[in-house]
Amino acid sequence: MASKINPRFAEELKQYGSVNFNACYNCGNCTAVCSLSTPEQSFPREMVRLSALGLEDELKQSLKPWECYYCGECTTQCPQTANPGELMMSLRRWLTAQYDWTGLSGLLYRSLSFTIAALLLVAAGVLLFARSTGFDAERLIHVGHLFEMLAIGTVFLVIFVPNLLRMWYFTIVKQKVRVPLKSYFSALPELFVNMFTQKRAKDCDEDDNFRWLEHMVLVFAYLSLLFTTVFLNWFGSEHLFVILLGYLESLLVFVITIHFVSGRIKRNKSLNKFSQPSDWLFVIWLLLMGLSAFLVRLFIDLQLLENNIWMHILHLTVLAQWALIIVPFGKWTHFLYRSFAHYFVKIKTMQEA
């Protein structure tokens, strides 16, 4: 059967961050330099001719857009400036969109206007619920932390879990890849070390891994600090190894996304250039989730806080924006969606072999 083509796809694909992508004429310098290019694997070049013929479902059966830790190298090469490195980060964003079932992130990452009504939409719940207890921090820290739990697993099984299923149908059952039930348990070792490590990205930077060493530092950091305060229960423990743990975690979270942010205005890098509100917002509430946890646990340390709640109505209000906007349905599910992407390659090769 021949594949639809959606001659409006180039224009669609606009809202999502592309640059100038129907510019190319096949010259294959971006594959030539690609690291993640090999005779069978054509890195971006197949990316930027299937985006513009409007071959939506070669698209969205595709996870080589996942495979691509935007180095920089194919956009600078490219003697005609057609960006095919953006392309690929717009390929993501366009996929993110294609694989949630809610459609929010798509509204999420097409409308700006869209974006901020609804942070300010659970920015006035939070000052809402914070005004019905009185401003009690006490009650607010152990909601707050009730609320981290609720969130995390309501998050997990209503959007993530058909969203992951989504992705799966298109990429691998849409394909008619038939899988073994084993080939699952023997590839989830490819799935955790990508998760945690993102070893792929090495290949993309082979030159220099400190933004891979970055990373990683960030994944890890981030994780810790979820755990720490979700079930640690940072904010209310009194063990002292608890307590410098969090200021460690959240500290690391601060410095590294300080540096993001720091680079994102300097725009000295390709991946920098064409930087989106999605981008900016991931990298700021990050940033804020940071700095606002570790000054509310001083506060805290201090006996600072009962005259200084709204420095916690403030991180509850960042925590509410993260967990219910940009977790779900932002940037934060790439991280998501490039870990389980090369978990399906792998069960993909392990098939071929």
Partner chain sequence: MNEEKKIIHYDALVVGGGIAGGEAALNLANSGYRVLLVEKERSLGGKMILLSKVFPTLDCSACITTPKVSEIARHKNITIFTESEVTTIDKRSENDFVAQITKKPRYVHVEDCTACQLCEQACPVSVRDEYQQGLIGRKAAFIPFSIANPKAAAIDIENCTLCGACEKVCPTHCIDFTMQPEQFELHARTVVMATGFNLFDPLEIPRYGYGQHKNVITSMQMEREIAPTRPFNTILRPGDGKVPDKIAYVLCAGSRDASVGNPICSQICCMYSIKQAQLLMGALPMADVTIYYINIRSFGKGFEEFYQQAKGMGVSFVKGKIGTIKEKENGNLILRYEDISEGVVKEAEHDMVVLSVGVKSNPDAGKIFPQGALKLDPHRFVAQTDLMGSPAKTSIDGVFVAGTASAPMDIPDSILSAGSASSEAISYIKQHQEA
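Other form of same protein, the form predicted together with the partner chain, not the form predicted alone:
Left out here are the partners and the other molecules; the chain alone remains.
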């Protein structure tokens, strides 16, 4: 099971944003000050060690990077300024690339030019399509709606299901975890509770729950906006309740993301000090999604859309880039993998019990 030591792994990890972790002198202070570290799941020092040695198999099989919510305490207190918090973040990006069978995740993380090319390609596709409809608002809204449903289904079946299976294979099967099938059911609450509440992140900052609350509101707002547009057909709806609901959700999405973006600009927390292109992409596109959706509906209600079809094309472009690049291959997946990581950890503890 032990893989080969690979000193060059540090170079690879650097492309995923790691900083200075080779300065680590293995003191364990980071683990001791981490409020999420437990005797069963002690991190991040072990991850720093495995990364320094380049033991890729062990890293691939570990769920610990997903247990970290990047409070940054370890980084602040690290006596060697080895930045273990940022290492955990880069490992999450690296793991995302390992789980992804298409290899696109890794490419997008490692290469900014590839990311920009992909974004431009999608934008061009949307424009071509819009031209083919003769810039007809009605049709655009209709197709946009269909696209959304189709994208969700495809991404789920073609990308997420196989990638989650791969994650399961690395972290459960390869680790020789043997549990009865019913454990997979009884652990399910762990999956959903973490997915929707990120309850573990609350232990991160004992005295400041605001970030956690903000994040949770964002997750709910985003997911319900998705539901409102896809299943309640927000842009086509006549129901006052649905219309107002959509406004509220999209408003929350872009207001909270504006706050996140400004935090990253100000670098006010360790979490915000070393933003990678993927981090910027994620928050900015989420912001644009919320904002453009809000404006499209506003244009509809003010009967401006007919003459300002560009607004909707803009929204469609952002939406398509989001759904085809960021959701399947970018930072969005962290949300999914993290929830599943908690689920798998729970399953593992069931084996030991």
